[in-house]
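First, one chain by itself in structure tokens, the form predicted alone.
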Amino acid sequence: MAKIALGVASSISIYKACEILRGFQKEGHDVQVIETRNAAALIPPALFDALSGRRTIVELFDDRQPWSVAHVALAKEIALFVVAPATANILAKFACGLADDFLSTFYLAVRTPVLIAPAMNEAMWIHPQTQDNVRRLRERGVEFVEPAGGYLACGDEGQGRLADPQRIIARGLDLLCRGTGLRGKKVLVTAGPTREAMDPVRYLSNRSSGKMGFEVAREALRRGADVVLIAGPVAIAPPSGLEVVPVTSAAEMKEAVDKHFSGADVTVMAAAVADFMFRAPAVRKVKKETLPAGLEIVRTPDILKELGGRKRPGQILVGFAAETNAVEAAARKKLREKNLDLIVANDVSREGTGFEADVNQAVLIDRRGKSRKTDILSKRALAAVIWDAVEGLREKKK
């Protein structure tokens, strides 16, 4: 049995929150309801008290309860945070980090999966500001059950109705299942590119955005893992709730990986480490007039191969292969030579997928030679596929 926090905002569809609460209870879960003040004006807390068997939380400071930092304490107890219905106001608060009541303050303390089911007039839903708030929340790992189309409370027809409660419940149960597979496990993930300096101004690097590695780290966190993310220089915000180690060069990444690898149950090397570096980077900017005829480059340390040579029994090591031709053959060779348990290979020459894109298509090959080719998926969805494969390997290693 898991404990679920159900946030309820002041939409006309608030009555459906009762069905959502009951649905989670029927699956054996304990539900703590949190209402906004405006929601409590539509449905008094006493109704949710009776349905949940728990005192509904409305105020940030409640004299009826023994004093505690309640939003922090509750955040540590729950396995899932669902907000249904969620208004445009709540989306804006969450996206901006505004914490002026219990629900918005609680959101900032939560480290478990968050599922939001919006409900509002269609004009409000499609407004650029609302859509920007949704985008920002998605980037931070929040899951959504988008509103349905139909007859709205204002008399209009359009998208904005709260999704069917059964859809919301099913999605929540799916997140709960995915949220336990790595509980108690330590996961190490690398992401992004490295930069190898030529001088203080110029460097050798690649097109990796870090998006895939960040989604891999976020999905591990959702499944209950204790995650360390070693990230090269990227322009995206890391997921919250994990340890982030920023690095720049391959040497720095190797040092950080060496520090954390021995304690990791699973290591996923999603970073695109530069294969080459300048032998002797200049201390000052190299002027065009003094540029030598040739700049000597050497190979960077092969971090993945070194890890494959010293992983302990039961430890799982996952690599990535970014290829432009003969993708599967190159991936199988890398899998063998670097003693990997799983490799994720993709064709980075394909326009619209791979580097810098939000979607990817990959071939997953495990140590037994079994392969699976995915459809074109969002990198978030592909991260779930990767962890499903890793969890399958973990079961077979037991």
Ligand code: PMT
Second form
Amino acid sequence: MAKIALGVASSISIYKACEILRGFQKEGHDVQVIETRNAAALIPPALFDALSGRRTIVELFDDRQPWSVAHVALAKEIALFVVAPATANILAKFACGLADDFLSTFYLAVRTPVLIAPAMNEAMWIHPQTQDNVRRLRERGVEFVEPAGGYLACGDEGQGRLADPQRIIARGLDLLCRGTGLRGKKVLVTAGPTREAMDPVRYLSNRSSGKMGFEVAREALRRGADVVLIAGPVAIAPPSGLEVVPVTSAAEMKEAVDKHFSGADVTVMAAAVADFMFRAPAVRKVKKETLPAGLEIVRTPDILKELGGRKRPGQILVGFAAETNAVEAAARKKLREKNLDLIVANDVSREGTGFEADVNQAVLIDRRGKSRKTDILSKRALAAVIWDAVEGLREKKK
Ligand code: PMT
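Having seen the form predicted alone, could you now give me the structure of the form predicted in complex with the ligand?
Below, the chain from earlier opens the complete complex, with every other chain and molecule after it.
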């Protein structure tokens, strides 16, 4: 049995929150309802109190609740946070980090998976501001069950109706299952490129956007892990709810990895670490006329190989292989030479997958040599496949 927080905002579809509450209870879960003040004006907390068997929370400072700092204490107890129905207002508050009532303050304290089912007038739903808020929340790992089309309470027809409660419950249960596999485990993920300075204005790097590694970190977080994400210089926002260590060069990445590796149960090196660096970057900008004299290029430390040489029994080490030809053979060689438990090989010569893209295709090979080729998947879905494989390996190691 898990504890679920059910956030309820003031939409006409609020009555469907009762069915959602009951649905989770039928599956054996304990539900704590949190209403906004406007929601409590539509359905008084007493109804949810009776259905849930718990006092519904509305106010930030409520001396009827047993916790000292209620939003933080409750956030630590729950395994899933569902908001259904969610209004445009609550989406905007969550997206901006505004914390002016219990529900919005609670959102910031939550570290478990978050599932939002919006309901509103179609014009409000498709408004660029609302869509921007949804995109920002998605980027941070929030899951959505999108509104359905049909007749709306305001008399309009269009997309805006709260999705079928059974779909919301099913999605919530799905997240709940995924949300426990790595509970209590420490996960270390690297992402993005490294930059090797040539002088104060130029550097050597590669096309990694950080998307793949960020999705790997996000999925570990969804499954309940404590995640440290070591990220090279990227333009995308990291998922919230994890520790981010920003680095620039391979040497900095190695230092950060070394600091966190011994405490990690699973380490996934998705970063595209530059293979070369300048032995002695120039202190001043190198003049065009003097190039390339005096710029000696040397190998960067192979971080993953060093980890493979000193991992302890039970620790799982996952590497990536970015290849352009004979992908599987090259990946098997890296798996062996770097003493990995799993390697995720991707062909980075193909247009539209791999570097920078939102999708990727990979061959996963484990240390026994068993391989599995995926379809072209979103990087989020591929991250789930990778963690399914890691969880399978952990089972075998027990
Ligand atoms: O960031 P995106 O735009 O989403 O793109 C994703 C990706 C293509 C970068 C990702 O899927 C990927 O393939 N990451 C690994 C890139 C890479 O450096 O591959 P490699 O075959 O050169 O290295 C093999 C492994 O050794 C990798 O796990 C790498 O992190 C590690 N390595 C490499 C060099 C080095 N000096 N130290 C290392 O630890």
